[in-house]
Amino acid sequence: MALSKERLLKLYEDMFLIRRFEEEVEVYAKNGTIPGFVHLSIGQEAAQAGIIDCLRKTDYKFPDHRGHGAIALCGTDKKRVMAEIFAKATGINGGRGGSMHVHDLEVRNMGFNGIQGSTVVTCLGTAFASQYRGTDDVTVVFLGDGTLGEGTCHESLNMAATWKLPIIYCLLNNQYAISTHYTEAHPQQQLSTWAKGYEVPSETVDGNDVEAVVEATERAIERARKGEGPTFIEFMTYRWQGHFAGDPAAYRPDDEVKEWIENRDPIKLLKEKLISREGCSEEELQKIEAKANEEIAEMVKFCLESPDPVAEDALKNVYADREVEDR
């Protein structure tokens, strides 16, 4: 499927923006400004941008711990998403969530948490709600090849298939679960076949080709909106950095990393397609890049100038509509 030039330009802008977003996050994570662990998805931009581009605001999104790009693109305010990662009071969750727990209910970003495999269970609730209410809103859940080893994935797929729930399982296979290559943890060469035992339609696509990402995602969404049940898609991609910011990733062969960066960079691939197929000029794309760089600079400035949360607010929002008393 060939997307229109206009849509490809929009996707190029989105992909370049989240690349720059995470590059800046990495800088401030490494110098200690951002507290805690930060997991980056640099190199996986096509999968995140392509999936989000297919969704409505009312569709439910369950990002994973490497989901900054998806969260920023669907968010109500990108600078507040970045401020949340910086643990600032101006963050979308008041600085309480940090890098791994950003949620934004206004756009139905349901957030992530520290328990691997948990969101493949909780996504059943939103999908059932859509079915119960008679809406055609779908639920998209992001997971990695490491998460696929969790038993909860079996339970989720079984229930989703049995009840024909409108879920799209988006497996971003970036090759490694921390330091373990997926072929050392799974007998399947294509992890998408994992879903076939539950009679769930599945496929493996090039996760660095944004057109392939959009085509597969739109097909799955259409099926879900019609009430035909879940789909499982494996997007083959690669994370350029280690498991977390600062991880030297010595477990990966240098030539493997070089191959993915030099020849399979999703942004570079889309740029080449825009120039060769759509007749875009370097100047046209440079303007898009300049606009994104300006936006990122404004976000970083906003984060650095934002106040830290105050201790007095630490016990707010622990329970809905209740204030917890300090002792």
The other form holds:
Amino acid sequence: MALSKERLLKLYEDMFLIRRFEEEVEVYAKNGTIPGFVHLSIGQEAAQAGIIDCLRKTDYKFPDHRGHGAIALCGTDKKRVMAEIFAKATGINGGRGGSMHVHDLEVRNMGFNGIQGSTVVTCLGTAFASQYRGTDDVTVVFLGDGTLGEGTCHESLNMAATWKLPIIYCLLNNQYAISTHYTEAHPQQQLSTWAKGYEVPSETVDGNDVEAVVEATERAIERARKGEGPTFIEFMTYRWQGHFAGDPAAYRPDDEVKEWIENRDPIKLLKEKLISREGCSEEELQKIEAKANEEIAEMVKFCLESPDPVAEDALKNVYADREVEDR
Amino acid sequence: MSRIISYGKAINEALHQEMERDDSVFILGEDVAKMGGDFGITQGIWHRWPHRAKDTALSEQAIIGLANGAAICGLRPVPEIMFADFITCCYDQLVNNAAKLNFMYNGKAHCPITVRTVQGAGIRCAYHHSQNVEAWLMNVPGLVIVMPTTPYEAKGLLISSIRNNNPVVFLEHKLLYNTKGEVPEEPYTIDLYKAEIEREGKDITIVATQTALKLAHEAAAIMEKEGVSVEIIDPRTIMPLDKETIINSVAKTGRLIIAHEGPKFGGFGAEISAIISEHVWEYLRAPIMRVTSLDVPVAFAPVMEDYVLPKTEHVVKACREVMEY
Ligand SMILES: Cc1ncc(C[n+]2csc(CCOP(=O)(O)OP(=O)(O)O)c2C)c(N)n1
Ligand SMILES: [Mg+2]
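Can you swap the form predicted alone for the form predicted in complex with the partner chain?
Below, the chain from earlier opens the complete complex, with every other chain and molecule after it.
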């Protein structure tokens, strides 16, 4: 069933916004303003925005390391998500976590863990808590094609399937784990078949078609809310940039990158659909884009003007009930 | 012939030369083959020996498990774990298999694996990509823990590790990859079980590892101006440890400072301190001091990360305190 025009317009706004978000992060990462390294999600907006759009605030969300976009859309104050990546005191975690560790419990964004495969088992616990307390909140966990190699993924699927835990495993198959193509790391041609051994319903969808993303995610959520257990969805997509901002990604064929950018850009595809099927005008979409651009400019300004954290705060919150000794 | 190369290049060269010398040596790990490693350390190996360089899935447990099994069959695997923080994902294979294999088979089989991994803070990557892990492994008899600091050590110690019949965890430090120094072109070994006295002195002994060695040298230069002579020891291999060199030094100077980048509690420094108390406490003229990180996870923001790490001024302060005691 096709999504309504209003919903598609909202998704267009979200996707455009997170693309712009990442473009700015890339600029400031490359010029050294943002410390450390960042994994950009440009090219994966349909999956990120589509999945998050299906969720309630009380659903548990475990983004992955390439998750700025999804994180920004969870309902958090977006500028504080960006400020965290900028290592500022105004960041959602006060600058202690950075790009890979943007958590916001208020909106049940449980954050990523720098150890791949780790959240794939932590998410069992949030799903268990929902089941235990009899709520119908679901848990969504994002993972990459490479991460599927971790043993935790097997343990998680096995337990979730056996106990019928309300988890939606969202595998964003962008086809590479750093330099390694997924077909060199796994025997399956489609990674959704991987879940069959655990008798977990699974499917592969076009992760760059936001309608397909939403439809598959909603089917899975409905099952989970009804207590029918986990679903495993493979979203086929592509990251335009290298593994991290600055990675030249010499391991990918140029024509492959070109094909995905020119012909499978999720934002362009949605725009075409909005115009041809929904009768939107260019101006209408440009207005949305202008608004997003304005919002992004404000966020960047906020980040650049925000103070650095206080150094001594590095000692805070190591223990729940006591301070750590300073020198 | 010697020339100046980087620590990273020295490791790469050692790998090439051992692959060349012994066809039972092979490498495996995430992105180590075609791309040549996340930090570029295994570059060129796959091009020369495509069947002896394997890219794996993200599967640390399988990487070390495979290495252990292959080692029993007489191969010499050199697996890479991309960041030392991820050894938690293969901890069982390291602790309950590799470390005990020689013992379990009663010496009839060995475990000649060399697990290369990179540790340490300083690149603004927060608490899951910045840890120093030697203390996680020090309580596991059967492991050899090597911590090279200079390019010369990196090459010689890696060659020795690969030829050694024990499971070696070879802890590289990411901030050292680009540091340069003299390295002979030809293959050479360094005694794995011998500490190095890097600087001779008579008033204070500083035992330091990796990035803390630089702090120790800077502090020694400052103390020299104050008329204090500092001896600096690089243990190179921290387990099994060359206790004798450290004990002899402290018996001479009567003062000991241990400096390392990892947290203080339960760290390498605690062990050295205990060894000295057991053996030569009567020679001590001042309490033993430790200069380390604070006992907290490493935060992301540069001001916070810098705050928790040990600095030269902390070593200088410790030197003055032991002299004034
Ligand atoms: C346990 C563990 N192993 C390795 C890494 C290093 N690492 C971070 S991301 C990554 C590749 C992940 O690939 P994939 O899951 O496909 O996600 P993508 O980067 O493509 O979004 C690797 C190897 C890690 N962070 N944790
Ligand atoms: Mg991937």
